[in-house]
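Presented below, as structure tokens, is a lone chain in the form predicted on its own.
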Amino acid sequence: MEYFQLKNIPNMKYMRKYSDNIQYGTAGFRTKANALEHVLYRMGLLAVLRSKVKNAAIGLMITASHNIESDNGVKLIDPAGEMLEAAWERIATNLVNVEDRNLVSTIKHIIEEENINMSVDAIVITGRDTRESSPTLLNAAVMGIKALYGIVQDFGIVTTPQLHYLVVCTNTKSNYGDPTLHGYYIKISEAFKYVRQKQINNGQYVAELLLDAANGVGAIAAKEFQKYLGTTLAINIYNDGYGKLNFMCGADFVKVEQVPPVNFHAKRNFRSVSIDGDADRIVYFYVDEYEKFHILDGDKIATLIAEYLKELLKESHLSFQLGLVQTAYANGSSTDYILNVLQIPAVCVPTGIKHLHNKALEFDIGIYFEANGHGTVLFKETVIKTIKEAVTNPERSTNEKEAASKLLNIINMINQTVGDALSDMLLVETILHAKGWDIMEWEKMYDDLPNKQIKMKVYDKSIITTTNVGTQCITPEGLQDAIDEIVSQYKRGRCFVRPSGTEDIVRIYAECENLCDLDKLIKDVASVVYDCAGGIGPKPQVF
């Protein structure tokens, strides 16, 4: 390894200015934006090394998703559009936290340990969200990329799912799609219009919705989609970028608070959608004639998709292993419905998209969604090949071929690389249109158990450790016993505590059969967590 290849690495502008360590998690690095310049510079360096190892383009996305506007973050995207592999998460964490004087030696160590051929060309595809800090952080990343002679392909302001799409398209030489934003919009919108045909409305379904875009990049993408969709779907956009990013709006706010977003003119019994700041989460909701709020979250979306795919497989006489992957945040009623009504396998994995994605790959068709609305559907290549053959098979009936053709277009409508709020939205709209359902009919699939989630600040979130996919506390000692004692007093009660992967908080989730008991259940659990884990400030009040 010749030193001249590393001579440009030391850069006085991007020296480490903060002593606190930062961890690469499921969401990559995420913290206050003013602490991230050196992180972005070093992630630019790492992206080049990763590209050389994989001999493929790597993505670098600058976003803090549903976090507040003053935060920002960065994550790398592997060649197939997937999350960075776990071993390199550890490498990233180490690289970002080493002292400046050890930066070059750490890079040398990575090169030697991973046996990286530095003569291989490196391509890094970059994108950013709409945060004020993102251009500055992009410049830092680009400087890191160029310091190791990497090639930058910058797509500017894009949603996180769009960057995942662009990475996989670049590396598959257009087999997945055209590696441009136009290619992204045209692939998904044309599939949507094909399945819908000329029938815009159907039964109780009306082709119009209200969209809360969280004042993020999703507003830009939604407006662009509207150009491609034409009259097939009217999207009325609120929180379209003129307000504060993710402030009292967006999918995370609507899901946790279970109220409509601000600056949103909800029509009674009208289909409404909320996405998050980087457009990878989605929830549906409506307000009824009595002004009661109703939410249809990731669980409802997953079950709707599962039922529809099962119907299409039956109509096309195709047999594949269909499975659904959830986390502990999934409502208990949704799991019961999947297993007992749909009779589809359902498995629970630890929180984090990488866990859901990896488990979904084990099925022929794997559906995965977190309750927060982050999810997608994965199809094995052998499944896609079989469906294509069914479309053109002269021995199959017209109905079978039509169902198979719908399946193919559904696959094109789905962004399989990662949860994509706008792709998922069009898929849900397709299914509701096919069934002739309004949002109230969809909600009737099953009744959610009353549930609530709250956040609590603690001095040290690492005090709480968990097992059994994050549903049982190992430490502090005695905490789980206290939670179990409280939960046992409630019919169909369930509650768990989980430390956040990105914030100095713990999240508490609870559900039970009776709505009137829910606040007391979660308040009592929050009280014992506060006492055992050292909460900050007054004990949480639950209303």
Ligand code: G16
Contents of the next structure:
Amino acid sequence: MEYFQLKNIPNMKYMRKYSDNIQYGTAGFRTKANALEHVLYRMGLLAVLRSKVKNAAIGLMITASHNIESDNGVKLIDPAGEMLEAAWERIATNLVNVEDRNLVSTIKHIIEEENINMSVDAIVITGRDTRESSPTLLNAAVMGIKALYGIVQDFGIVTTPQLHYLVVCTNTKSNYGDPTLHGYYIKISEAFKYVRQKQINNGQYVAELLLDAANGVGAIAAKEFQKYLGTTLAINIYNDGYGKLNFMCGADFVKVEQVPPVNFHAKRNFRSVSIDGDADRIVYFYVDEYEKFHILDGDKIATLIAEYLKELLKESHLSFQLGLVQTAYANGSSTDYILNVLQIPAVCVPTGIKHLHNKALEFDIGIYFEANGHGTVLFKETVIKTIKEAVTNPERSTNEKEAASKLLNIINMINQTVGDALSDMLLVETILHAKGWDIMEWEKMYDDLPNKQIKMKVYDKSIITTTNVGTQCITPEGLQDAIDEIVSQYKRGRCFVRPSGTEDIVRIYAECENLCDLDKLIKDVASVVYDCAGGIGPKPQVF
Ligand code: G16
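For comparison with the form predicted on its own, produce the structure of the form predicted together with the ligand.
Below, the chain from earlier opens the complete complex, with every other chain and molecule after it.
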């Protein structure tokens, strides 16, 4: 290897300022923005190495998604749009935490261990969300990329799913779509308009919705989509950037708190949508005539999609293996519905899109959704080929060909590279339109078990370790036994605790059959977590 290429790496501006170690978490490195400059510099270096190993373009997205404005983060996107491979997460964590004096030797070590051919050109495609700290962090990443002679293709302010799309299109030489933002909007919106045709409303379905954009980049993308969609769908945007990012608004807030966002004029029984700070998650909700709040989360979206795809496959007389991937946060009722009513296999994996995406790839058509609204559908290449053939096959009936053609457009409407709030929204709108449903009708598919999630601050979240897809605590000793004892007292009770991989908190999730028991269940579990794991602040009493 020619080590002269490493001579630019030492950089006084991006020295490690903090002694605390930082981990590659559920979705990359995420912490206070002011602790991240050296992390971004080093991730720029790593992105170049990854690009050389893969001989393909790599994505680098600067965002902390649903986190508060003062946080920020970075994630690397592998060539096919998937999250960075697990083995490289470990390499990334090590690289980010080594002492400055060991930085060059660590890079040398990675090059040797991974057998990296340094003469291969490296391309890193960068993007960032709307956070104030993002431009500075982008500069740090760009300096890292350039220190190793990588080529930067910067797309500026984009949603996370847009960056995934751009990476895949670049690497597939336009097979998936045109590698531009225009290409992204046109691909998805044309498919949407094609399926909708001229009849904009249908039955109970009205082509208008209210969108809470979390004061993030999703507002920009939604406005852009509106231009491409014309009159086929009216999107009324709230929290479009003038307020604080993710503050009492956005998909995470709405899902966890189970209330409408602030600065939002909820019309009674009207379809409303909330997305998060980088537009990769979506939940639907409405407020009824009695002011009661109703949420239709990722589980409800997944089941709606699964049912519709099943119907289209039946109409087109095509048979593929469908599967649905969830996490432990999925409502028990949704899993029952998938298994017993839809009769589709449902698989549970640990939290984190990387786990869901990989599992979904095992099915011909893999639908994956986290209850928090992060998800998409993956179609195998062979499936797409068969559907294409069915559309033009003269031996097939007109009905079959029409259903196959709808399927093909549905595939184009879906951002298969990662969960995409706005593409998911257009898919849901398409299905509701096809069924002639309003949001209340959709909600009737099944009744959620009453459920609640809380976030708790503890001195050190790492003392909680888990197994069994994050549902069983291994440490601290005794905690799981105490939780099991409490949960056993509730009909259809389920409760688990795990440290967040994106925030400095632990998450506690509970569900049970009776709403009146739910508060006591989660309060009692929170109390033992507080005692065993070192809770901070007042002990949880009421919620
Ligand atoms: C990220 C991940 C999701 C995960 C969420 C919360 O979402 O992409 O898969 O569910 O974090 O993770 P945790 O419970 O570990 O904090 P986002 O939208 O913040 O990028």
